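Just one chain is shown here, as structure tokens, and it is the form predicted on its own.
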Amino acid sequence: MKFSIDQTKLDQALKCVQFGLLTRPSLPVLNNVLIEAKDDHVTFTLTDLEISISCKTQVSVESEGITTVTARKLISIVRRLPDAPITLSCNEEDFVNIRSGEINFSIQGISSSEFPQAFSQIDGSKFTTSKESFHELVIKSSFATSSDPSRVAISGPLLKFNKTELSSIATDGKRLAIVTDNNFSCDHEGQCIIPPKTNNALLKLMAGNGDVEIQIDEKNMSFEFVNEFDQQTTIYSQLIQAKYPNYAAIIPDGSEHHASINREDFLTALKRIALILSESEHGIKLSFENSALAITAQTQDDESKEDLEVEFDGTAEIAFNPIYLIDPLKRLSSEKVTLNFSHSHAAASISDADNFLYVLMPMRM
């Protein structure tokens, strides 16, 4: 195997697949990236048996071939090479040579025959949507997933689709985020839970314009798209095999109060007010009186307060963990959000004009 590739292009491809790396792999070959040169392109693949990420890019192939080499070592070397063409070659003993001008590295690889084929062809629902829309679904909901390793079912977002809607739902048991894309069309309906590692890869890699083709069956799913560096990217992933909780049961049926607030002003004020709070047990109080909102925080020693103009009728008070307010607001792009609530002990919600719904419980102060 022998091919030539620009340093920048190789670095971009390796950055793309590195999300498939394991910290402590059970097999030595899982430390390695599979490199296959064929026709006029080279494909790099990493897998941990639960997720597989491949990146294909056009290169000048002198001789076709396939091998594997330690991923972290290759990534480190390429990152420190000058921005110039690199020639990568491999002999029959899987010795990989990396040459850039007068710089030369030789690394012992492992035969590609030992590299696992973790995923077969997925046979199930298939649909295409825009990368931008899908990335927005993921980024606006994933923050609400659980980090508790014992709660596997809610460790990743629930992806739910029917003929006209694609939704991403996430909860950690204390809050719930739902984002829906209504500009969607599909011949199937179904749902699946995306594992957290796969979800993180999607957050990092699905940038830029273009479409993503998604396939889902009972156990696996795949994503095919062109990444921001114009390289064909494929992610295969196992699905979480668990029953997602009945999230609809905690969505408030209706609310007595509705406050329309400028999102950016609200977010900035919350961040400022929360500066005196050191622990999450301290809450922020929202006091509404017609078109005025007073935001206050108080500890044993300190106090902070800020006033905002809002659209509201009447008088009401409610308190929240500031983190639970800041988390969604900093991920939204809408000009205004609506805070919906009935009283200080019932579930409240935040919504916007872009089909975002966030449910959270108030704090008792």
Contents of the next structure:
Amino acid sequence: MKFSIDQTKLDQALKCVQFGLLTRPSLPVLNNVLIEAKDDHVTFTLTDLEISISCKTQVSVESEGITTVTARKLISIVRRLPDAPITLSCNEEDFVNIRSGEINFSIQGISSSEFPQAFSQIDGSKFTTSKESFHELVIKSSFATSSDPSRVAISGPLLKFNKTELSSIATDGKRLAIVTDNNFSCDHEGQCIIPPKTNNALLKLMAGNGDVEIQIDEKNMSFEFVNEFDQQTTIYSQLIQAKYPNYAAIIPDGSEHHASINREDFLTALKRIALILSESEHGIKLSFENSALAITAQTQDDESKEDLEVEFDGTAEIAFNPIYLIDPLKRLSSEKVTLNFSHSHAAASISDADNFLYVLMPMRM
Amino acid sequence: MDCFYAAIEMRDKPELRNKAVAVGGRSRRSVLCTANYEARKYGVRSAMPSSMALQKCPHLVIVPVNFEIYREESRLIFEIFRDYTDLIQNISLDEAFLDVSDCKKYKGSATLIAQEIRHRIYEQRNITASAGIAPNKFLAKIASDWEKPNGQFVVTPDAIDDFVKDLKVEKIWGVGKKTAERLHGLGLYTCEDVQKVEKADLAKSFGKFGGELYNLARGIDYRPVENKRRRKSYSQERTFENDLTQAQCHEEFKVLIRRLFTSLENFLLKNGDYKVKTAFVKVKFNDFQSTTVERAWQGADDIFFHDLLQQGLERSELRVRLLGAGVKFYDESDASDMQLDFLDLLFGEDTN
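Can I have the other form now, the form predicted together with the partner chain, not the form predicted on its own?
Let us now look at the entire complex, which starts with that chain.
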């Protein structure tokens, strides 16, 4: 195997696949990236058996071949090579040579025959959507997933689709985020829970324009798209095999109070007011009196207060963990959000014009 | 107070004097609240089913419970206590710890103070009381039983060792039947026996309580007299004369809920710093197995409570002996309690 590739291109491809790298893999070969040169392209693949990420990029292939080499070593070498063409080759003993001008590395690889074929072709639902809207779906919901290791079912977002809608749902038991894409079409309906690691990879790799083809069967799912560096990317992932809880029960039927608030102003004020709070301390209080919203925070020693103009009728008070408000507000793009609530100890919700619904529990005042 | 409820009844109803008297219900399921010394001679004890008490003492006079009067009597007696100290920890209507360390009367002599308090209770309320005087709560509690009725017993600091030496382990606070059995299993019958065991070994056998055992067996108790014990929950329950069918439960439950709401509202009005965290319903079936269903409080109404009841009832097909409903309060000291969640709605979590 022998091919030439630009340092930048190689660096980008390796960065893309490294999400498949596990800290302490069970098999030595899982430390390695699979490199396959064929026709006019080379494919890099990393897997931890739960997720597999491949990145295919065009190169000039001098001779076809396949091998594996320690991913961390290769990544750090490539990162420190000059921005110039690199020639990568290997002999039949999987001895990999990396050459850039006068610089030369030779690394012992492992035969590709030891590299596991972690995933087979997925046979199930298939749909295509824009990368951008999918990325938005994930980014606006998955922050609400649970980090509690005992609650696997809610450790990742639930992806749910029918003929006209694609939704991503996430909850940690204190808040629930639902984002829906209505510009969607699919022949089937279904749902799956995306593991947190896959979710993180999607958040990182889905940026940019273009489409993503998603396939889901009972156990696995795959994403095929062109990454921001124009490299064909394929992610295979296992699904979380658990029953997602009945999140619909959380959504309040209706609310007594509705406040329409400028999102940017609200976000800035919350970040400011929360400055005096440490994590262990109490929340911020929102006091509404007609068009005036007073945001206050108080600790044993300090106090902060900021007034905002909002659209609201009547008077009401409610307290929240500021992080639970900041988290969604900073990910939204709409000008205004509506905060809906009934009383200080019942679930409240935030909605915007863009099919976003966020349910959150208040803090006791 | 000595046989408090019975004493009040005998004081107010002269015809009861010199008779075996107990206070409690007369129905088949009732248990006695208390019995006077005459009744105790026949083996009648508080918490004994009335039917059993009557078997032991057929001429026993069982007087119905009149809590209104007992409560008022208790209030008047506690007023006497307050002339001596503000540090009063009430255990029940007729029992309390008084920390008289700062009381100046009788040059601070707790023995003389106790004598005066008992004397005043007798003079003003015509009821006898017993007292235990000691450097800590554990010893004072035991000492108060020493000269009962109408007496008092002092454990001075230098007498502690002798006092605890022969105490049976059952007398140690927190040692119930089970723990006593385990102590006996280890060959430990008295405090002196327990004193011979290393602290680490006690901890190994009894966990955290091992450390307490180690101290208490030596007459050491650091717990202060606390004015007000914070309530963790507030509830109402009722044992039924006849076991209820599941269909009857909802009817009876309505009454219980109404009573709970009224009394809880009063309680919350008087105690503004209490915040309700969860609501629960308890069902005891006629095999004496009980189950509790608990949910986060979101301004619960009676429908909410009936839902909880239904879930509890679905756990058995048996008839129901007891129903209870109540709420649990937030622990102000727990900051994580401040954030509300909907995990129970999401996962339908409950406690058994």
